[in-house]
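We begin with a single chain expressed as C-alpha cells, specifically the form predicted on its own.
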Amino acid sequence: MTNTVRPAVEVRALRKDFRSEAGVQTVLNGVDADFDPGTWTAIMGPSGSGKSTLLNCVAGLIRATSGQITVDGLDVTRASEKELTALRRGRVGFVFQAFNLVPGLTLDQNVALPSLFARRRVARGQVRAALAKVGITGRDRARPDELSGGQQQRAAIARALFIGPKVVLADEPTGALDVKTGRQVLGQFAGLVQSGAAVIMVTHDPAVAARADKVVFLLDGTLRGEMAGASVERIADEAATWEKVTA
C-alpha cells in the first residue's frame, strides 16, 4: 500500500471579488494550488496581483466569494468564526505585512498572545528564547511605539513561530529587515519547514524566494507560472518578465 500524504493547504477553484461603489473587482480568479507539509512556497508577481489576498483567504481573515480551501484538514470556507479562530490559534502563523501588534501590550505579550487565548500556559523564558532566535534580546518588555520598524517585523515573526504552526502564511515577512537579520529569520522559516510546516510566503525579493523550495507566480488573481530550484538570477528574470507584462 502506498502512502500518500495530504497537502497542508488544497485551494481549488478559488475566486475573490470585492464589491464597492465602482463596481466588483476580481482579485483572484480560479486559483488551484496545493502546499505539502515539510516545504516552502514562495509566491511572487506584480502588486496588485492578489498575493496578500490570497494569504488572507487561507488564513480565513477573508472569506472566498467561491471556490474551496483547506487548511490542515479544516475547510476554511465553510468553517465558522469560532473554528477558524481556533485555527489560527494553534495551527496557522500568520507574519502580516503591518505588523498587526497590539499597542497597549508588552513584546513578551504579544509573542505569546495566540498561546494565552488558547489556554496555554507560556513561560516568560520561552518567549524571550522565541525572540532570541529573531534577533531580539532584552526588550521583550517594551511596547511597540518604542521598537524599531525591524524590531516589530521580528516580534511579528516570532509570534507567528511560537505556537510550532503546521502551516506559516508570511506577507513580505523580511521587507523591513537588514540583510543579516533576513538570513537569520529565513533560517527559522527553514527550520519549521524541517520539522514538517508548510511555509507560504509573499516576497518580492528573489533572494528570498530562492530559499524556497518552489515559486509560483500570481499575475491578475491566476497563477500562470511555478519554478522549483532556481538560482537569484532566474527568478529575477522571471518576475521581471512578468512585471512587464502588467506595464
Contents of the next structure:
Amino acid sequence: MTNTVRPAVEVRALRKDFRSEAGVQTVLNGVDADFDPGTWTAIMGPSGSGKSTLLNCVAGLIRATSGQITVDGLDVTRASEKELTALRRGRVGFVFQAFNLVPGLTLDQNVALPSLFARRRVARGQVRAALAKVGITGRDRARPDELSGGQQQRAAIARALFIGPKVVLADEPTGALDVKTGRQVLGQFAGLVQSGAAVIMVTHDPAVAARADKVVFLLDGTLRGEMAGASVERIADEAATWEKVTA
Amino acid sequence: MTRDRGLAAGNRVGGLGRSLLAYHWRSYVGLLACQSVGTAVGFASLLVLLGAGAGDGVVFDTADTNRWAKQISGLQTANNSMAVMLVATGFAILFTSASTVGFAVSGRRRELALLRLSGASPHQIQRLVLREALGCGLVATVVGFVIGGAALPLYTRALVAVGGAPEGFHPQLRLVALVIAGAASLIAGLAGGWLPAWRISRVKPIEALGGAAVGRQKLGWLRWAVGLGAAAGVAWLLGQTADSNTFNTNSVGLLVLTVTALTALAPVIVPPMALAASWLLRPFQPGSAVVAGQHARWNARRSASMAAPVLLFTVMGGGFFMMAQTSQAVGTLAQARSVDADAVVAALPWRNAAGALKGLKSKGVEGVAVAQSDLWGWEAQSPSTFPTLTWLDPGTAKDKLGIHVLAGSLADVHGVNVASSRHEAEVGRTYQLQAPDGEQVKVKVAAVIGATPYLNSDFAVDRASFPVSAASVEVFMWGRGGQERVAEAARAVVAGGSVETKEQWDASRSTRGFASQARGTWLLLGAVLVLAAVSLAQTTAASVRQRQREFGLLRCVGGSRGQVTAAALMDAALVLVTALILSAVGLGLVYWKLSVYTSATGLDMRPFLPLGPLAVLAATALSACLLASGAATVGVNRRLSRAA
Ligand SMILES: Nc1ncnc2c1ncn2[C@@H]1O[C@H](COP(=O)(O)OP(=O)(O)OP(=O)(O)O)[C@@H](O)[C@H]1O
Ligand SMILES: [Mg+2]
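Alongside the form predicted on its own that was just displayed, please also present the structure of the form predicted together with the partner chain.
Now the complete complex, all chains and molecules, led by this one.
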C-alpha cells in the first residue's frame, strides 16, 4: 500500500451521542480511521458497541454529533441531502444483512437502480454481466422473492458492483446465510475490492473477518487492535481478549 | 471482448414506475373504483350542465307562458344541481385520492427508503408516487367516460322524473365535456395524491435498515395546518348567518370543511378513541383486544385512512340529505313570501308548514294549501305538531284558522308527492268549488308553489308570471288513510277534472309512476354505497395483508388462528365505530347549523336526520370491513400455515 493514495474514507474524531429519556448515551467517542481504496476492512466488536452506528454515520444515514467523515472527498457530516443522494448514486454501495432488494422490481431493475435514478442509460447486457459476475445467470427478470437468501445477497453485491463504487458498506452481509452460501457471497466481495473499492464490513464471525485485509475492533466507542492478515484463530483469540478487557 | 447486443436501442432496463405499479396495483383498486364512478358522475353532470345551457331536446312552448316558464326554470334547476354535483364529485375524487395514495404508500415506507438509499432523490420518490396515482387516474378516467356516457340517458331520465329537468330534456354528448371532465378528474386525482407523495418523499433512507417503521407517527405540520385551518373555517361558518343566497355555498362549505377537519385530524383523534373502545372488548378476548387496540393506536395514519372514507360518505351523504331538505323548505318559503297574491297552493314538506304560511295571511295572502310529503323521509305530520289544525277535519281548520277549507286540492298532490299537469291548478284560472260545509266558492289561482321540483313540477319561479289576484282561500290537507274519502269529496267539486288516489294514479301511469323512478334513484344511491363499501373493504384488506409478518409472529407466540382473525376483525371494527362516532359529531354540527338557519328564516323546521339510510350505510360499511378483513386474514393465515 502506498501512502500517496488518498484514503477513500477518512474518519476524524468522530463522536455520536444518542439522546433518549434515559439520558445521553455516547456510542462513538473519538473514532479515527482511514479506509484505503482496494482494501477490505472488517469491523468487529460486541453487540451494542456501535458498529452499525459507525457504518450509518459513514453512509450519511445519521448525522454525527461531532467530528468529520470524508467519503471520496465529500464531508458527509456537513453534506446536503442533494450531495448525499449523488454519493449514493455513483460512489457508495450498500449491502445489509437482509432485505436489500425492492420487492416490486425485477433483479435487473434492482441492480440498475442507482444508475436509473441518476438517469444513466443502462443496457440490459451490462446488468446481465454484473449478475453473472456474482454467479446469477438467467434470472435477471425474476423478482426478489423468487430467489434464495444467498442469491438475494449476491444480487445486492451486483448492485454495488454495478455502479463501480469507491466505497462499499456492508453490515453483517453474511449474517443471515449458512456457511457455504456465506463463503460464496464473500467471494464476491473480493471482486469488489479488486475493482478498487474500499470495503468496510461489519461482522461477528472471525472466519468471515479473516477474509478481509485487516480487522479492527470497536470497543468503548473507539477503534482498537488493528490486525492485518491474521488467521481465524488469532482473530477469535483477540476478540475474546478484547471482550474480557471491556467486561 | 464480446459484442454487446444489449446496447441496442430498446433493450434498456427501466420502467421502474410501471413495475412498481404492477406490483402494488391492489392498493389502488379502491381509488380506481371511486375515481371511475366519480369521473362518470362528473362527466354526465357536465353534459347535463352544458345541455341545460343549450336547452338540448326541449321544445320551448312560447305560446304558453306558464309552461315556458316551467321549462326555463327546469333547465335552471338542472344547471344548479349539476354545479353542486360537480363540486361534490371533484371533492370526492380529491379526497379518495389523498387517502388511498396515503394509505398505499404508508405500507411501503421501507421499500421507498430503500429506493432513497439506492440514490433516488426525494423529488424522484414523489414523482414515482404521483405517476402511480396518474396511471390509476388515466385508467379511471377512461372507465369513467364509458360508464358516464352509458349512464347518461338513465341519469337524465331520473333527473326529469324527479323534476330536476324539463320534459324532453336530452343532453348531447359534447367533446368539450370529455376534455374538461377528463382534465378535472386527473387534476383532482393528482392534487389529492400530492400531499401523501410529498410526505413519503421525506422518508429517511435509514428506515430501509430497521423495522423502525412503526412507532409514534407524529402529525406533520401541514396536516395540523390543514386540520386546524378547516376547523377554524367550520367555526367561522357556524358563526355566520346565511341568507337564501349564500345558504348553498355556506352549507357545502360547512360539509367540505367538516369532513376535511375531521379527516386531517383523524390521526390524533381516532387512535385514542379506538384504544379506549378496545378496553370494552378485553373481557372477551384479552389477547386479541390488546393487539387490536394497540395496533389502532400506533398505526395512527392507517387508522385515519380507514376512518376517512366512512367520515366522507356519512357526513357528506347525511349532510347533503339534510341540506336538500332545508334548502327546499327555505326556498319554498322565500317563494311564498315573494308572491304578491291572494291565493297560494303549496305542497310543503316541512313540519308545521301551515303555521309558517299562516303568516302570509297578514300580507294579504289568503290562500294557503298544505300537503305533506314523505319523499325525504319527513316524519309524518301528526296532529300534535299542528296545534292549530286538526288532521282530516277541514271544518275544524276553518274554525281555528278562520280560513275556508276545501276538500280536494287544486294542486292535487297525490297522496305522497307527485302532481301531474293534468291535475294541477292552472294559474290564472278560476275554479268553482264546493266546500264540505256546502259553501260554494270561486277560486282563482294566483300561484302554485311547489316545495321543490321533486314535489311539484309546476312551481313558482317568476313573480311576473303570477300577476292574477284571487279572492278566495284553499286549504288542502290530505291525511294518510283518508285519501279515498277526500278524493271522493274532491270528485264532487272539481269541475271537469278527475281526481285519483295515489294508487290509481300510479296504476294508470305505471311507466311514469314516481315510485318506479324513485327506484332508479335509489339504485344510483345503492351504487354509491357499494362503491364506498368496495373502497373500504379494499383498504381494510390491504391493511391486513401489510401485517402478514406481524400475524406470523402472533401465531408463533401462541395465538390461534381464531385469535389472530379476531384481532384483525376487532381492529377494523374499532376504527370504524370510532369513525361513525366522529361522523355523528360532524352531522350534529351540520344539523345544528341548519336548524339555526331555518329558525332565522322564521321557519319552524328542523331537518330530519336520515337515520334509516345512515344506518344502512353504517351497517354496509361495517360488514364490508369485517368481511374484507376476515377474508384477508383467512388468506394470510393460510399462507402462514403453508409457510410453517
Ligand atoms: N436510533 C437510536 N437511538 C438511540 N440509541 C441507539 C439508536 N441506534 C443505536 N442506539 C444505541 O447505540 C448502541 C450501538 O448500537 P449499534 O446498533 O450501533 O450496535 P452494533 O454494534 O451494531 O450491535 P449489533 O452487533 O448487535 O448489531 C446501542 O446501545 C443502541 O442501543
Ligand atoms: Mg449492528
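From a predicted model like this one, the values you see are computed outputs, not experimental measurements. Residue numbers count along the first chain shown, from 1. We call the rigid core whatever largest set of C-alpha positions still superposes within 1.5 Å between the two forms.
In the core-superposed comparison between these two forms, Asp140 has its Cα shifted by at least 2 Å. After superposing the rigid core, the C-alpha of Val71 moves by less than 2 Å between these two forms. The Cα position of Gly175 differs by less than 2 Å between these two forms after fitting on the rigid core.
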